[in-house]
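Only one chain is included here, represented as structure tokens and corresponding to the form predicted alone.
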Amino acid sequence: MSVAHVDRQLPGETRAASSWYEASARERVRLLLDAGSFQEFIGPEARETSPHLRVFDLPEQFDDGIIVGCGKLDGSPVFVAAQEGRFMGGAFGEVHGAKLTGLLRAARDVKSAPVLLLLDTGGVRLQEANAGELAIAEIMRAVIEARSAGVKVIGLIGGRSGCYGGGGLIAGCCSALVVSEQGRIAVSGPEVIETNRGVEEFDSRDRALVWRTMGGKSRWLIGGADAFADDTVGDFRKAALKLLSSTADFGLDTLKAEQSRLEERLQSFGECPDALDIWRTEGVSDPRSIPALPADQFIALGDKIRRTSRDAR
């Protein structure tokens, strides 16, 4: 049976409360866009896998963990490409990095298609250092011709590896972002942090601390992300659609304000040494209840406190 057969026989309700973190990337892709309009570029059978993995005597996989290609989202074509989490924490490598770098180039061209980055990564594959750095600096240059063409890049955050490294960077790019309480978005991983700065200045084992530092629950409320949405498929496309109806067009005016977000956010909470008081200084009565909130009533929350001014990445 094939895949668009059995996208269609699936029922809108079961795919709308699909758990995106729990999702593969191929599941995300199917379950997010309209149901059998995904068509895939350079897929499995193509075997267009790393040249690299074999010397460190590593699996390979036959997408080298990256879906790429176009469909619909409620009848609109776009592009889309989505990381596998599962393979080596969906890290970038020369194949995976160049496949992402084509799709943007394509949507450039073509420029009537916005692009959905279903980001899932931990940054760059140790083993493909040097290609897989290549490939992050292609892919920026990318997504900025692409919004410099007047395409959205919009990026859906909330899988298992978080946005880290060179991810967290491509992230910061995008035209938006959707973010998850999952979805963990920084440059450098907790891991990093502890091994460069000493366990004083970060714990990577304190998992509280991980997830409120890193977390897409802090990331929206300081403005890192543009919209929050719960763990379901149903959820992401929402969030999806609606930035897609309004991200504003992408130029110099842009960059300028964004400069100017990111400078006031660091006079605000440049001092505070927790999560927990950049949460009270934006007006958090309780902010050790956020974590354990349910969705809809942090997001009611964070509605009557975010300012717009501090939206940028």
Contents of the next structure:
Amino acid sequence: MSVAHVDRQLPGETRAASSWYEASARERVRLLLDAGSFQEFIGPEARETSPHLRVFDLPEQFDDGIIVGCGKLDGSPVFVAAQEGRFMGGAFGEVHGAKLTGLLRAARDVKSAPVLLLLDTGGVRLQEANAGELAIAEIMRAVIEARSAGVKVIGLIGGRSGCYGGGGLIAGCCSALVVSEQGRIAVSGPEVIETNRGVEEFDSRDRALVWRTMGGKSRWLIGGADAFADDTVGDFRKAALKLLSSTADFGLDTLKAEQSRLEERLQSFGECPDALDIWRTEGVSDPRSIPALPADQFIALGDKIRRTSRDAR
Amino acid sequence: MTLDEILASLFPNGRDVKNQRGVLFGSGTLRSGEQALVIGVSDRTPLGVDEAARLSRYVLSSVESGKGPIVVVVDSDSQRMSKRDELLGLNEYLAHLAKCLLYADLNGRPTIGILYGHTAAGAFLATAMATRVLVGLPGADPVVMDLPSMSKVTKLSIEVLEAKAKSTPVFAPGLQNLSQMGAVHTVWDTSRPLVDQLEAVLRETTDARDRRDELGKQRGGRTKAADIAERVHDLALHTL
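Show the form predicted together with its partner chain, please, because up to now only the form predicted alone has appeared in this conversation.
What follows is the entire complex, opening with the chain shown before.
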């Protein structure tokens, strides 16, 4: 076996065997893109750290918990950003957020390259809350500017920190989303709901409740994500490629379709007290079986009951 | 100022704004005779899936058939924190409302946020922060997150957080700190007619470019954001 042959073969096999959830942000980017194609902007060697964490005696990270750059996906140029959910919960601070804002503004100006957004975040980094909240507002605006210029922005969600707070709003601004079972998407996290409204409203320690309320399976079933991936880098790559070729341009019609989609959801499921009731209403005969279903069987079931027109976002 | 006083001072030539359970829908007449769309959240109402969907519907129908600026007045709670709202995908409803406002702004309908009371977290992002220009009125008290929740998430005591809040603008709640960051463009003088100040803002902001990071740099609140964003932008243009 020649070295060149190994180089060609390894990425696919490694991708198929690599858990998205377990991988670091750097591993995700390396394995997601074509081998050796990634180039980082303002990488850790630049040591652009957060100027705010020291106030709280917290350690800094040289890349401030996000990697931004460009590379190739199946031979075509793409911009990519990946949050490291294991540093400060992947939360948005000043530097972290500004790197993503800059990347999205570049995509808007270049117009021809899509953006892959590997979200893994608890939301605003509270130690620099004002800068983080504002960064999220700037990112949301930059996503819509990029999409208005014809750029597709695909969110990939399946990391340890999920996609919470302002991260959930950024996800909602993307052209399309890939989610795995592990990919929780929400605004208020379980602990925050419990702190504000009490354990009767939401028991944050009830993991099954958390997963079926905010987890990737329910999000995909009700139209909160466009594609469901098994927890491997290979599956995320396949889903991203498919969405890049199928996602429509952004405009007033997109927003009108989304308005209808969201109003229809309120009408269909607005009275459902639990995800199990939503799934039953949706046509799943045995909703209790959903959490344990392997990805292939779950997708087959979902494909039977989901309507693709629901996905305008 | 009460909401009625604010609306009267903004639109002395006439206004018709309905308050439907804390959600505002209506219009006001500018001095030119042009109509401004008015939406908002009042009475510290939380922004949940139902409220957000009603607001976005109203904005979209105006984008389709109307013209003129869009004024977003806000005195809200945070996003509604409930099992039901999250179950139904609150992130999509809030993002959709923000997208409708951003789309409007990028397509000839300048958006002006007026923060006259409280707001927080996701409700802030979906309304006031999704506008081209955000104005604060004296006494407004925006926060990113309430202290008990912050304490829960950061594992720091409320006492420690309160002490940090006094000395650290990037962390602490309040209009002044958010102005320093560049989030709030200007704070209006309520002793003067608001209509004059609104019309000045509409005259001065002629394009939809996001300058909040530059503003934060000028005001010393965010020393790194503008430069980092620009460096990444330039590297990306040269590399791809």
